[in-house]
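In the form predicted alone, a lone chain appears below as structure tokens.
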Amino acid sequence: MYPFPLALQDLLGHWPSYLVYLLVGFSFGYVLEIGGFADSRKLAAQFYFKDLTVLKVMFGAIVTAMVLIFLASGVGLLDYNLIYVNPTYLWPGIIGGLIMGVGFIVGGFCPGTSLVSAAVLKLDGIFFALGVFFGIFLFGETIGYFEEFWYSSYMGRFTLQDWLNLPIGIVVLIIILVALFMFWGGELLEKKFGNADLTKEPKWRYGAAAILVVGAIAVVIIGQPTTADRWTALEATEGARLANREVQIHPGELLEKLHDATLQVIMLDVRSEADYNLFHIRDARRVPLDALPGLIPALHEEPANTLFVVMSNDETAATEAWKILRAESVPSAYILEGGINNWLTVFADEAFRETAVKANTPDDSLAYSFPSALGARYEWAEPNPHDYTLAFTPKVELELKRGPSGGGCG
């Protein structure tokens, strides 16, 4: 299993967890009015290319962190898909980025250092930071009138390397030499507009930007683990599991699950199309077991109650599909036991399953015949509950999913 990132809650307890919260926030706070950036002053003249230290600290930790996280992630210390990233609303964020860049420019503050300058007890970090709180209610009171642009253009975990189309390393190498464009440009406009002095700049900055450099190229070598490297790093932990049979699910507790209204079921039938068309539950998405990596993404971002359930016409291609889940660190995902044919041999009618069934079907087959391809519009496809009384070990329990996190001027 990946040691990071760590659930803070499962290894120190719910109270000492937000004693780390707290001193995170502390510190953060600190750096930044140590920083300077307390002072609306100091935060406006950027915008005057006067003094870009905001442009260079924060921009420098952004790329700091990046070439850390992808080489944790590199190395097989870090999971990156347990890594909240926020989901983009393209034109949504595009005017929202406008909005608060004019704020930030009319104010001298963003809400982060606003709330710094605030903590320090400067009155126009106060009367900022209770702008702010104002402001969050008035678009709360206000969301109805435009809540469908709000939620427009909706693009989910949309990142630079998807946008580009690179591979991680490349972009990776990019930003860090954009970044370094970017720090010598806004020295030199310093010195224009702000008359700075560049000889009293430490010299160490000089290191610093040939660690990053080094460190994107690093990244660049390694790469990134893929879905099999994943696995083989799971495999030890997960593979049991799989082989004591943890993770197959009964057909009647999937069932019971589909009924349950504190769920939501997704069942991903990874089947082909002409054995999905002939039959399948109701509601289950047909997704081939190639296409199921670019999904990954999509089931990140369901809600913490989604139990996955996966299924094919008995187990082999539903337990491949169940390990690609497990290696993107998909949670709560479940194996239907004994797949389509289990299901139709525990829910349809005797005079079914005498008639239909076939005889020496190769794996992974349908075991029945089907007159017609109603898919899900056969009766076993719904079941009622009330109809079976059956008896099965349960074994589905929820799994903690990582939540939204924030930081920086947000």
The other form holds:
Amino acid sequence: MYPFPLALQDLLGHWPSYLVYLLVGFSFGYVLEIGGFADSRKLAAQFYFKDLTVLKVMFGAIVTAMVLIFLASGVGLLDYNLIYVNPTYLWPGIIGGLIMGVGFIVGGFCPGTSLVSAAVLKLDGIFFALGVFFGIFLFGETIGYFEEFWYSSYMGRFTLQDWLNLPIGIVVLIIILVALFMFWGGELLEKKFGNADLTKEPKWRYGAAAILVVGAIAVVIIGQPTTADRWTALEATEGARLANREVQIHPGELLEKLHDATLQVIMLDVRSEADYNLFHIRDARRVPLDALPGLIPALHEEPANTLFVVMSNDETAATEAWKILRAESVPSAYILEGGINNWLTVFADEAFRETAVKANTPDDSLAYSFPSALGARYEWAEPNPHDYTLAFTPKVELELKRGPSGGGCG
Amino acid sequence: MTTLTTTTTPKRTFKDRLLSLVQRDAKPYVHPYKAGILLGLVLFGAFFITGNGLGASGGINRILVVVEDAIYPAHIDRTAYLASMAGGETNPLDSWVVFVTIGLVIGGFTSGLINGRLNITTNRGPNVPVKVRWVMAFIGGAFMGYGARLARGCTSGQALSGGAVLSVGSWAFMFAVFGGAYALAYFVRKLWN
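Which structure goes with the form predicted in complex with its partner chain, now that we have seen the form predicted alone?
Up next: the whole complex, starting with the chain shown before.
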């Protein structure tokens, strides 16, 4: 399940995988050219309502791709979690967009179309492309003066369905209806300002519009896979790893990884706030189980050398958390073996263990009593790895990330 | 009775063939909706196979940084924004977007060649001298380039790609681009009409 996007770097190797991108770029350039995007007059006419090719091609492309993406994700072919969604930096995006609007109407292109125009030897396209180089050069030289603004209003992977709090299918349907309305309005404008003869427009466009609407309704009906659906799809393979105890790592291994400078370890502690305040491993983040799904997009933004370790008092809650992480395609996720109780058994000093151990504790609850809530201010919240020689079977294997390695248009 | 006439065409030299490739009659552009659907399929294909969308300005940026790095590497290493692409031993061309950008140019050229639209000319408004058009194109390009990096992507990388996967920032960006252009369109109407 969810075989796409492909792990291109694994399949083809690092540099050869770029051939796929070369092919994508080739198709992109070819389609832009046959659509007339190499002609600045055609692009500028958009802004005088004479020829709305830009609107039709752009929104046509967006809605076509959108319906296909969410259909593919709905039927379990494509993993939306692994797709690069441009992170939202709201104000830099809006100000940058306004500046680009100025460039668009003055120069008659956008960066991609100017390259296509230059490729078919249009001199204005070549001058525009040179201007783009100059503008980008200026940006590199001046970004230092307003870097704070450039990183401001960051909202991460923030999608329309999150913002509107609607199911994806409904958002898709709304966008398609709005796009069709804009196409209709655009044609009327072309008739008024550009003297276009609408009777000569092909009839198949009604069919295409109908297919889009049907596609959007299909997205609404099929819906998107929930975390539970996604886990069901993985249960055969991931459940076996869980049962074979391939993902439960010894406290000693966690300690070793915490001191491995080539790794970033993110510890997610899913216990109650009370337990967390009594004791937790230094730098562990408390994330209640029901808040974990909301954290998934942020976890996907972590670099590829990140190790995720979930923990509870024993393993029950941590295993639930691990299932959520795996179902949502978070790579390199592990469970702390025996949880915090086992960590204390291994690292807390003997005097403490003998006096504080509780008799008969229920499953997945703290097996030691703490006189005060000192959190991570115990010695054994950050043990010195040189003080211990522990025998354990190392289990951690970093998974290469599938899909984009961070950085859309970067 | 029909009469058959045979015409003998003069043998074409290689040079003639080469010229005829460039000089063939320009075919009309495809219908905008058809182009939109095709572009949508390319965009979907890109996301489906690679997980990334499309892009252009990022690629231009990195190609520019190669030149800058060759001229003044110490400056690259001291500027955080540039160092992230080419600091130290980092190869700025080691990025998918560079290859999309190179492919974009080759694809555009190929289509121009096949469809007879490969000719040296300057497209401009009816009342604009060629040189004014060149200057305006350069100025517009500079605005575009600057804005695209500020917004972390251009029309392809932000509006098209981010729009299709429903990023809020990309939709806000898209409205800003169109808003900016429409707001100014009236004042520069002489450039295009």
